[in-house]
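The chain below stands alone, shown as structure tokens; this is the form predicted alone.
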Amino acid sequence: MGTLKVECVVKEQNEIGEGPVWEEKDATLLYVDIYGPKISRWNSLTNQIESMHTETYVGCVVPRRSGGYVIGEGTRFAAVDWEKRAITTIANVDTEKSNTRFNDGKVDPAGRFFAGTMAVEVRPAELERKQGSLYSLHPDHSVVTHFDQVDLSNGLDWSTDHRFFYYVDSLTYMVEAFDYDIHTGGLANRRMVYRLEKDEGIPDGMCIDAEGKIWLACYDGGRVVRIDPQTGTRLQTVKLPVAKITSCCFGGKDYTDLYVTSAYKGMDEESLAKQPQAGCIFKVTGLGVKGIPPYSFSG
């Protein structure tokens, strides 16, 4: 393990930076600002940021195998043509509700796009309960509803052997696991993996490393924690200079860098003065572990 180093790399502040994805071919970090609302790409080689505004709250963005991206925006899955700056609807969800939006999402190893919804917040983490659901968009553009009664659908990822699906409904303050059927995308046998301690804040986005351990962003906790999902124990804590940590992903050369997004929404002037980097994106090096490349939507 090298010397741990935390560096602010994307200095353009996001109200709620979220859903980072490393794009290996361009050495860029793809992410969203939910309330921007916009999708951005930060080039790690040139330090340039390219952004594209969306029509409404954008919860997540993923690469698409055929080119461009797919987003969970408002209550629709939509295709993004980055070159033409065009967005087209693929499928709508939550059609009987008027107050929900997509939040975090990720592509499974078979190319399905999983993303969940939540009620639109009154204030950060203050919202109508049990309004959300977890969905998956399949390559044929059909949508499967996995379960509803979700408060705040958030971080998600799969075990390295694809047998387990890990999931966060933030207001339960825990990480859960399901048995996963990679052939059908089906979930079964829901159970708790890890419950956050009081000072760790609210569980937010997450990612998996090559050793199968979970890296969990702790909103209002100012940290990312590494968890062993087999034993439910916390293995490591990485503190960051801002409190509202939203998500993380591995990237960089050989996927040895951890990129961490953050938010400033809901902070007053006094808090912002104490945390001038709130809403920026950080790079953590020297962790001694690698991540795995992200999957692309195959539809």
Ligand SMILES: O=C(O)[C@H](O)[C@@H](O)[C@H](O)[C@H](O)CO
Contents of the next structure:
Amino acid sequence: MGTLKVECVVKEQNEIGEGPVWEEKDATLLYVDIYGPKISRWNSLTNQIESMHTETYVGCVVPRRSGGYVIGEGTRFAAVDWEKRAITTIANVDTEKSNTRFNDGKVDPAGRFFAGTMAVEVRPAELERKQGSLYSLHPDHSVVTHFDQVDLSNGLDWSTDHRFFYYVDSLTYMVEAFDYDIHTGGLANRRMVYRLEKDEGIPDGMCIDAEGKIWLACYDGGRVVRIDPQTGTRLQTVKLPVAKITSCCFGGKDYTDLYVTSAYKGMDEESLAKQPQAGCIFKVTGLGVKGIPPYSFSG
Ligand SMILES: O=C(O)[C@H](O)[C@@H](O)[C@H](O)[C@H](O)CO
Ligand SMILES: [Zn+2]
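Could I see the form predicted together with the named molecule next, after the form predicted alone?
Shown next: the complete complex, the earlier chain at its head.
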């Protein structure tokens, strides 16, 4: 098991740090600052951070099998050529909406990029409701709309056997599950997995571990919780030194470290003084559990 240790590793603060992805080949953590707006890469060996600005709010970034990245930025899926620092549109979404943006996204085990939208917030968690949708970008660059009427599209991941899709619409205060068809990318049979308790705050990003349990970031809850999706129970709570915890992913050697992103957006001077590490990225070691490598967009 080892001893649990929480360490602040990325000290450059993000307004809303989000969408962490471990890139094994470079021992690098890829993530976004939604309001930067920028994509960053933190090299765990050199401690160096490289960043690239995007045109507007960037909700998520994922690796692409053919090289570079794909992002959910504003209301478009776009390709990123990291070397050239160039962004090109792949597909537009929410074309009938005037004030939405992409939020969290992730690649499924078959290489499809799933990402959801939400209305641009007035203040954290304060926004026009039901404006969001969940989309997937397929290898042929077609886009599927899975459902609409989403308040604040957030964390997502798949069960290790690929039979279930887990999803958070933050304002439901729940983690939900769907049956997943890995052959088509289709979702069915939506149901609740876990309802957050009051002190757990707002459900945000999530990731699956190698045992099929869910690690959920608790925004305004200052913690990540480990949930058993089979029983709907909380198995573990890991507290962090800041309140606005936004997402998490496994990385490091053998995927044994949990990287946790956070935000400082919406905090006043007094709370910032109490939480000087708000917006930093933390590494949790000694959990005694591994994650699984991320998938790359195959288109
Ligand atoms: O990190 C995200 O996913 C959102 O973009 C944030 O804005 C917060 O989640 C939200 O404010 C809390 O509900
Ligand atoms: Zn989020």
